[in-house]
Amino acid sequence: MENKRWYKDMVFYQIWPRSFKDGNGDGMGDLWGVLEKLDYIKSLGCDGVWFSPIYPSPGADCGYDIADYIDIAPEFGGMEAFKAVLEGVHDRGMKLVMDLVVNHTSDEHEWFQKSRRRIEPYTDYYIWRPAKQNGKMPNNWQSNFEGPAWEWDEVRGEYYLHLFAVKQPDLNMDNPLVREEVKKIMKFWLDMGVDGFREDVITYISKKKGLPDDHLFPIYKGMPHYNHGPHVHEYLEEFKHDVLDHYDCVTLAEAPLVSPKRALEYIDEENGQIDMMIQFQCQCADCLFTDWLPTKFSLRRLKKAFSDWQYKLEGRSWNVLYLENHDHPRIISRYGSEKFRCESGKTLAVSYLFQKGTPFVYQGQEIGMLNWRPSSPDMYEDVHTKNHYANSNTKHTQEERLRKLWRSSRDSARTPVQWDDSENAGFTTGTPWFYVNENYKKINVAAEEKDPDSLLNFYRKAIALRKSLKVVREGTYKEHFHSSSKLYVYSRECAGQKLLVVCSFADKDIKMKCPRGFDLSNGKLILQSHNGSCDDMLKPYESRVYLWE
């Protein structure tokens, strides 16, 4: 249904609510703060908003451990604030997407509390198993966040499966009653007017029968038996047929360790169950599989990830384009240069904003927020980070262990947004729930609003430009000079328009390369990161966009 393809013309802004803006002075970001900043989001050119979870939660995983799916947490303003934001979003011609987290719940959810007591019909809402002989766990799987994937429950006298934190028990999606609950959740929010869902680790919801031991996978042991499980497409098709097809909404699937070929089984426009997929390859240009196995940044690896998804989805599906979100450290600190913060931030923006797909901008990305470097590991909040530090090699000095946290912790993406240079970066008039990055005096929205050459204003220009060009929506993609370790050059082409995008990832001047068939003398330079630069030498981290019509 083409009427459901409106997302192809949009740019989304992701909000991690507790660190976006505090509207009532209690130190916690909330929906009143979001309402206050909707015009700012709109001014970026963003016409969609994706909220990370805002449901009631004990906070073991910052809201991804949900205790009630059909309410809004009081600390975010409750349902009153949510309805005000939803109305404000729609009044501005924007869309609102919610996070849907149904692989697991909080252990404080009513369903789990009844399941552990074997109260019907909740007895089999979760994945319970008795201990093996000598009290051993049901299998050798490891959780993604916190030790073994099994936790003993004294009340029930059995182990429950948790692929993430201990307080995040996995739902038993093989139980049709659980799938009916998911449909009720979807209908509740869609009937209220929500425009779609980002579905958290949705490829994990079906586990292999028998839950066998994993003797192959070196990390995330067990993943081959629960990622892309035996019934995942069947269950997603059921959600689509029974609920989603009846609404003009969009769905995004988060899918760790997924290839374009596998992704098409979910998002092919002819027979897929989901509209778009959030892949992780573009986050692996400086690590192996996970941020916690860092390597030197490789532009070639980043280009390969970008191009693989562009080529293999062409004509069959639609890409999610992103460089930052709540689950990864800040991208300038990883792929760019803190020394050339503004310049590298601009070239990173250009590198992905003119590809084919729907771009997402994460809060603070547009002003070039950087990684946070606390003085003590005790200052971190994230359960994933704490677990990694506790299990890191104690032969290393604390400084060495702390340096790895600086590089890899997703808490760097969760420090409060830096609105101005006043106390607490203008995030709150109270005491912030989390630490503000000390660089807020220099890096903040207010300062960048005043500077016409700022990264913030560059994002506005780039987003406006991509929306004005038919070739960005419709054109084919081609990468040039793929072996270059300093330049990312790609073109887009459709009937009547041709675009050339040139991005330098070098920290010094570098000679520009122009692909065969592109004559810059009759092309129009429509966007550049370094004003006045037009010769064949690119400044450090310079980017340019040329148009032929």
Second form
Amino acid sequence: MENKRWYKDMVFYQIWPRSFKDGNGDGMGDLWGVLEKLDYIKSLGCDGVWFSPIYPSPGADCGYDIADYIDIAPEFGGMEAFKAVLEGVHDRGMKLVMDLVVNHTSDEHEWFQKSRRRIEPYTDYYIWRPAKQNGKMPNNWQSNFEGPAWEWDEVRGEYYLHLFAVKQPDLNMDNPLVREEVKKIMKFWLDMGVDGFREDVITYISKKKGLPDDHLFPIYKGMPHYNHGPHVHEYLEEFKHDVLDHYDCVTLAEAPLVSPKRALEYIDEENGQIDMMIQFQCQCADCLFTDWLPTKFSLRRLKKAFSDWQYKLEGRSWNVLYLENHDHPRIISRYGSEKFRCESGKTLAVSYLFQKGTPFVYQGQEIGMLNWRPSSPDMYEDVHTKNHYANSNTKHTQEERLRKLWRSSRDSARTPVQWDDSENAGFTTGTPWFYVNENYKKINVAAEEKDPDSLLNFYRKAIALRKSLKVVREGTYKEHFHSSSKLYVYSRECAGQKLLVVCSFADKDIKMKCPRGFDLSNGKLILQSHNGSCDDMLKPYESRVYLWE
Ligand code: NOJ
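Provide the structure of the form predicted in complex with ligand NOJ, given the form predicted on its own shown above.
Below is the whole assembly, all chains and molecules, this chain first.
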């Protein structure tokens, strides 16, 4: 089927279901809650929804450990609620994208239970290896969640590979039967009417033959042998050819540590196997490869990441634009300023919403939710955070270790959405499954709805503008003043329209800079974070967008 590429006109909203909205009072976000809030999502100007996993799961990795791919977890409302949501989304002219997690399953999945007992045809569904001499593990690979990537299984008497948690065994994608299962899953949801998939760590699905030891990588040991592995393109092509090409759907691949050049091997519009890619470079302006190796925030690094992807994909593919998701702490707490919460939230919004690509907004980002900072390490839920804490250096003080968790844990961004200032932030009438950020009395949707200058209303304005301008969809991108460590300035240009975007990341007044060839005196100021400000000084974290047509 001819790909209509409708996703290029869209803005997606990411729902991390357990913390979005509880509809039945059991303390856990669910699909009934989503149904209540579809109009809210639409009111932002978002017309696509990406759901983090909502399948039955023991919850070892908050749903990314799937026990049944063709059902919806009862705690989220089951299939009945899902169908209601799907209909509600489509009735509003929106699209729905599911998370497809097929690098691994839960160890409670029936396939794994049968595989460990060598029941056919499941025996080779996973990556099993006997122990080496003296019971040693098959190789030196490390899990992405820390610790060894192998777990001994008493039942089978062999090790299995898990690139994530112990309860997330990796599937053996080299087995054609496993690929048939993946295709069945895709078909099942597409036939029901879903509009596409976000494919979890899909660049990991093919491991190098012989699973050799890794002597190269200091962190994520083993990664060179499974990221972009030998058959990954072949398998993705098979999924595309046998299933995806027969539906009008979109695919976005999550790809840790991918460069634009490598990405094009997957997403080139001429011959790629996937439509778009979620890259991590834009998440590394304040860390080295991972949030767990923090560094000082560098605007130059952020700009380089943005511009690299804009320039290198130009004319060949399409960007995913994002700043937040469920895997990273809140962006204002990282790249902005909590003191200038609203202002820096606005400049961050402008910094990415006017680039070329399809933007994603993560729940709570639009109201400027901040990092959660619990008083004790015991309050964390996330498996990666717990592993990290257990392995972390006990020579550091308790306080230092806790601060590191605040700064780096995914749980910092997983607290319930703050809907209003009532008990539990209006998230649930029951006991919330997770802690609500104490700042909810001040930071919540209801309060921001009432304030015309709120971040929430600014997101609405910015998204509406983005959608109304041809130059934002089609124009070429150019960065200006790239050596500035406080200003991010870029322009977009297409026949008949020119756009200039200026974002200050300074916490004091700084001088506005205008690139050559742009005459501000005849440009129209179409969006600004600070009402009435128009002189050549920018207030802290001020942003402006000018248009010529
Ligand atoms: C990436 C997902 O976004 C993350 O939340 C998850 O823990 C891992 N993949 C494993 O599925």
